[in-house]
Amino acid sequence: MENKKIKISLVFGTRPEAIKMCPLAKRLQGNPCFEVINIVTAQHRQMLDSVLDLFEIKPDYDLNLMKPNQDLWNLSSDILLETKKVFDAVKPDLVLVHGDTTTASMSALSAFYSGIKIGHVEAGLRTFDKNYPFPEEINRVIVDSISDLMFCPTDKAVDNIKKSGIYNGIYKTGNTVIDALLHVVENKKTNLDFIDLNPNLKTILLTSHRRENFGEPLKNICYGIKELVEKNKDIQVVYPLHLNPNVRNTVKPILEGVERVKLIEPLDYSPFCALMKKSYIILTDSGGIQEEAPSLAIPVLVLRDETERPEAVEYGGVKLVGTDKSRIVKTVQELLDNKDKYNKMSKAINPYGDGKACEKIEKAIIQYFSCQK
């Protein structure tokens, strides 16, 4: 193959996979071996467009399937059929996908149907619950046990697959994430005035949208978060409000008015990256931010009784607080007064790699295509 280019289709849809994504595609596109076509789902569609225009990249194809209230029945198989019309017509050689969303999932599956071959950015994680996180353990199961190049972001995750039964075709590259991370941080300037930061404060970023919280867990992590505020007057949080309802219709009773908590609209990446920054300590339930965050020094603390991202817990940079109250508050406590215990967290090592995922991605598919530059 080697007077012929490869042709690389890159399928994605929501914004974690497209800031993990884009980095990839921009690398790839410059690389005269490879023809490029990007595939958008827009499974989120106003968080996706935002992370494209950031990126520079414009889809090929934009199939545009974010509904009001969708279910994963209807996006499954509306994946499934409109992503089998682009790989008809585009033939691709390789489908690249990401992670663990249904985008990911149902596009590796129709690239299966179609005989193509299929690579999976971020392979490997697992929690071994089916159920938690719920559907994106066996989204990621599903991608794996189907693809052909595993780009896995650790060790742990390279034995995963391995355990799994599987030996071939498997490359620890480290995340993405990583390489987005720093190229936001090195090359953009954003201006957080908008928020009202005061600067004698300590920053507390909270963020929290995932399915398993939604209800009484949810309500937990906010009674905590106006239990700290009241108990500490030198912290302020911000929280950047998911566009769910399930969300916001939880979130807003409980916080919104309560003095040093500011609930603002979901932010770009850009800006989201220069608040990470800015901030003193992070909970999230999110997956990326586990990644990202130590590489900034910031301790997380993660809103969820499972991680994915064992080991960013290992190397002591992550801890894990679920969603009961009484440990949230203790714990961030904890780090508010006891400077060794957040230094230790905040100086722990990135086990997610060094911002060059992206170049071991590319020269591993250079490797299995026997292409040349």
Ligand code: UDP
The other form holds:
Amino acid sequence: MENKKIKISLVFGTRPEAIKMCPLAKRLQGNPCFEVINIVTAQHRQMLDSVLDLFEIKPDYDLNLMKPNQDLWNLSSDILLETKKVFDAVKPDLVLVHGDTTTASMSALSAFYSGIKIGHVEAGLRTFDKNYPFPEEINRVIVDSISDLMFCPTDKAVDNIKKSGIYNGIYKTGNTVIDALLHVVENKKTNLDFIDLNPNLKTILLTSHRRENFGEPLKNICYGIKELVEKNKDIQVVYPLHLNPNVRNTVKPILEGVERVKLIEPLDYSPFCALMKKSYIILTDSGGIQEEAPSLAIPVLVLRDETERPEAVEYGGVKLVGTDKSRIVKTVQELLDNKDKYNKMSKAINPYGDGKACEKIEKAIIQYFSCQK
Ligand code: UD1
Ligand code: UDP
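Mind pulling up the form predicted together with ligand UDP next to the form predicted on its own we just looked at?
Following is the full complex, with the preceding chain placed first.
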């Protein structure tokens, strides 16, 4: 490998992958050992583009695959077939994928079929239940089982990989989401005036988009929110709605027009970080937000029954509340009424990294390919 650049293709396609991969793309692009080729599947379109703009990343290949209300079968086969063509043309030495999406599992499988080495960013997360989250738990297992390099955010993630009988190529790096978050919080100034928040009210930020919450669970969440704003005249709820029609078509009939509930379009990452910082409590089923909010000292109630991110639950900043309406209402009410309980949860802790994950991943890749700078 000496004197020859290592060709690295980063493949990503959804909003959270972009947030967590763009800082890494930037870092690797700055290293003369590497030739970096960014490939986006565009499993998401608008929500991906807004992150690419923020980090000023122009993809080398844009597969432009998103279709309205896409299904797993068609999206999976499109990613397999289209990434093969790009891998054939580019011939990367290493393909980096992120996390647990269809983009991650199918582009890793495609790289595996093409005999290309694979690096998994955010490796080792598990609930050990194949249906929760669906289909993400199996996506992660697929990617880890065919990866050569596994970049784990925490000790627990490292242990999970070892438990599956894999011992080589594992690196504890922290999560690149903290690199992204710190970059944005420190460098980007954002004005939230366009949301028209009432400064005299406590803001509760809500996001929910997971497949296993479609239908009844999401309805329960919405009815819980309705009850909470009716009972508490001193709160306002902001819900940036995911563009998935399964989310919008359920939420709007219940929450549209409800006093002190603001249903807004998905926010660009920088205003979203500013909104998280301003919030009193965050309710979410998002993976990334469970990692970011504890760093900002905002209590998080997770609208799921399990989490592959147990670290912040153990530290006390995150609590699992599921999707039962009365449990959601009771837990939020306790935090609103009991300052001691609230203070215990709102501690700035950072179990997911120190903002240096990209640097650690870069070092691990250099070590793996024995590259001389
Ligand atoms: C996907 C991931 C999920 C991740 C989430 C992050 C899979 C199986 N699911 O779920 O793990 O947590 O992204 O947000 O990989 N849409 C748009 N514009 C966009 C994005 C989405 O219109 O920019 C709409 C489209 O109609 C699209 C639909 O949302 O078909 C669903 O997108 P998809 O990526 O299949 O599922 P998500 O629910 O976003
Ligand atoms: N996010 C954003 N705008 C929003 C909602 C979320 O930028 O309106 C960010 C959030 O800060 C986090 C990521 O998107 O970094 C989470 O994405 P999502 O919830 O879609 O996916 P998940 O993390 O559950 O896979």
